[in-house]
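For reference, the chain that follows is the form predicted on its own, supplied as C-alpha cells.
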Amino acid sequence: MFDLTGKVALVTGGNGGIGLAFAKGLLKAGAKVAIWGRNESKNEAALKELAALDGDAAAFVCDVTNTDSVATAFAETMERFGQIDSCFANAGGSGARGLLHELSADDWSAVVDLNLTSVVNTYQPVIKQLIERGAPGKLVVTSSIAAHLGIGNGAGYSATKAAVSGLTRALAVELGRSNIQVNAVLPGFIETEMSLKTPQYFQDSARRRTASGVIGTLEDMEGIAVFLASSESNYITGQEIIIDGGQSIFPM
C-alpha cells in the first residue's frame, strides 16, 4: 500500500517549509518529484536535502503567480520525467497584514494571486495533461485552518485560503470522471521558518489549543502527501483535510 513508484509528483513552494515535507515523504514512498520555487539557491539546497533520500527529484524555477513562467516550468518538467501523476499546488503566503479597511487594492490583488491564482496557474497545466494522456491523477492544495477560524488582521490571507477549498470542491465535480481526485489540506499550526515568525502570544495559544499540546512538526506532514498522491485515497476526493492536533476543535 502507498507506493508511488512509477509517479511522478509535482509540489510548487517545494523548496522549503511544507512544500519540503511533502516532496520527502513524496520520495520516500518511491514517486519521482519536481519541486518548483521562486529562489534558486533554496531551490539547490532542497535538492540537496533530497538527495539524501535516494530518490530522483529535480527543481525548477518559478514563480506561480506569473503564466509565462508557469508554462516554463511546466515545459522543463515535462522534458525531464514525461508526466505528472500528482500536483500538489502548495506555494502561498500570509500577504500583507493588517486591517481590511486600511490594505491597498494592489495588497489586495498581490495575496489573491499569491494564495488562489497561483493555484489555478498551477492546475491547468497538469490537468490538460492527465486528460491528454487519459491518465487518473491527484490534485492537491495546501489551504489552512484560517480558512474556518477567524483571523485579525489576515482576512486576505484567510479569504484566500476559503477560496482554493470552494476550488476544490468545483474541480472534485468538474474531473470526476476523468478518475482525477481533487483535496485540499489544512494545517494548522506547523513549526516552519514562516510560522516561528509569528508573534510568540500566537504561538502559545496554537500550542495551548492543540489536543495534545504539542505543536505540529514538519514530519507530521510526510504522510498525508503520501496518501492523497496514492491509489488508496481514489475515492476521497472534494474535501478538506484538517491537520492541526484537534486546534480547531479544541474549546478557547
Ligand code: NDP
Second form
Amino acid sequence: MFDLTGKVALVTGGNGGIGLAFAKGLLKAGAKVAIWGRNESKNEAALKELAALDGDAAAFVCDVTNTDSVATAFAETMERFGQIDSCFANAGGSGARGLLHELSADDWSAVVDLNLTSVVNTYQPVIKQLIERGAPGKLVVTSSIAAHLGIGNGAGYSATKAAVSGLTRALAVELGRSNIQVNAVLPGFIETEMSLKTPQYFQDSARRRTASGVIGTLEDMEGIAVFLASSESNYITGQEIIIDGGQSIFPM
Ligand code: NDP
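Previous: the form predicted on its own; requested now: the form predicted together with this ligand:
After this comes the whole thing, all chains and molecules, with the earlier chain placed first.
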C-alpha cells in the first residue's frame, strides 16, 4: 500500500515549508518529484535535501501566478519526466494583512492571483495531459483552516482558501469520470517560514487551541501527500482534509 513507484508528482512551492515536506513524503514513497518555486537558490537548497533521500527529483523556476512561466515550467517538467500523475498546488501565502476596507485593489488582486488563480494556472495543463494520456490522476490544493475560520485582518487569505474548496468540489465532479480525484488539504498552524512571520499572539493562540497543546511540524505533513497521491485514496474526492491537531474543533 501507498507505493508510488512509477508515478511522477509535481509540487508547487516545493522548495520550502509544507511543499518540501510533501515532496519528501512523495519521494520516500517511490515517486519521482518535480518542485516548482520562484527562487532559484531555494530550489537548489531543496534539491540537496531531496537528493539525500536517494530519489529522482528536479526543480524548475516558476511563478505560478504567471501563465507564461507555468507553460515553460510545465514543458520542462514534461521533458524531464514525461508525465505528471499527481499535482500538489501548494504555493501560496497570506497576502497583505490589514482591514478589508483599507486594502488597495492591487493588494486584493495579488492575494487572489497567489492563492486562487495560481491553482487554476497549475491545474489546467496538468489536467489536459492526464486526459490526453487517459491516465488516472490526483489533484491536491493546499488550502487552510482559515477557509472555515474568521481571520480578522486576513480576509483575502480566508476568502481565497475558501474559494479553492469550491474549486475542489467542482473539479471532483467535472473530472470524476476521467478517474481524476481532486481534494484539498487544510492545515492548521504548521511551523514554517510563512507561519512564523505571524504575530506572536496568533502563534500562542494556535498552540493553545490544539488538542495536544503542540503546533504542527513539517513531518506531520508528509503522510497526507502520500495518501492522496496513492491509489489508496481513489474513493475520496471533492473533500477538505483538515490536518490541524484539533485546532478547528477545540471548544474555547
Ligand atoms: P512558505 O512560505 O514556507 O512556502 C511558500 C512556498 O510557496 C515557497 O516554496 C515559495 O517559493 C512558494 N511560492 C510563493 N509564491 C509563489 C509563486 N508566485 N510562484 C511559485 N511559488 C511560489 O509557506 P508554507 O509552507 O507555510 O505554505 C505553503 C502553503 O500552505 C500555502 O498555500 C499556505 O497558504 C498553506 N498553509 C500554511 C499553513 C502554515 O501554518 N504554515 C497553514 C495553512 C495553510 P519561492 O519563494 O521560491 O517562490
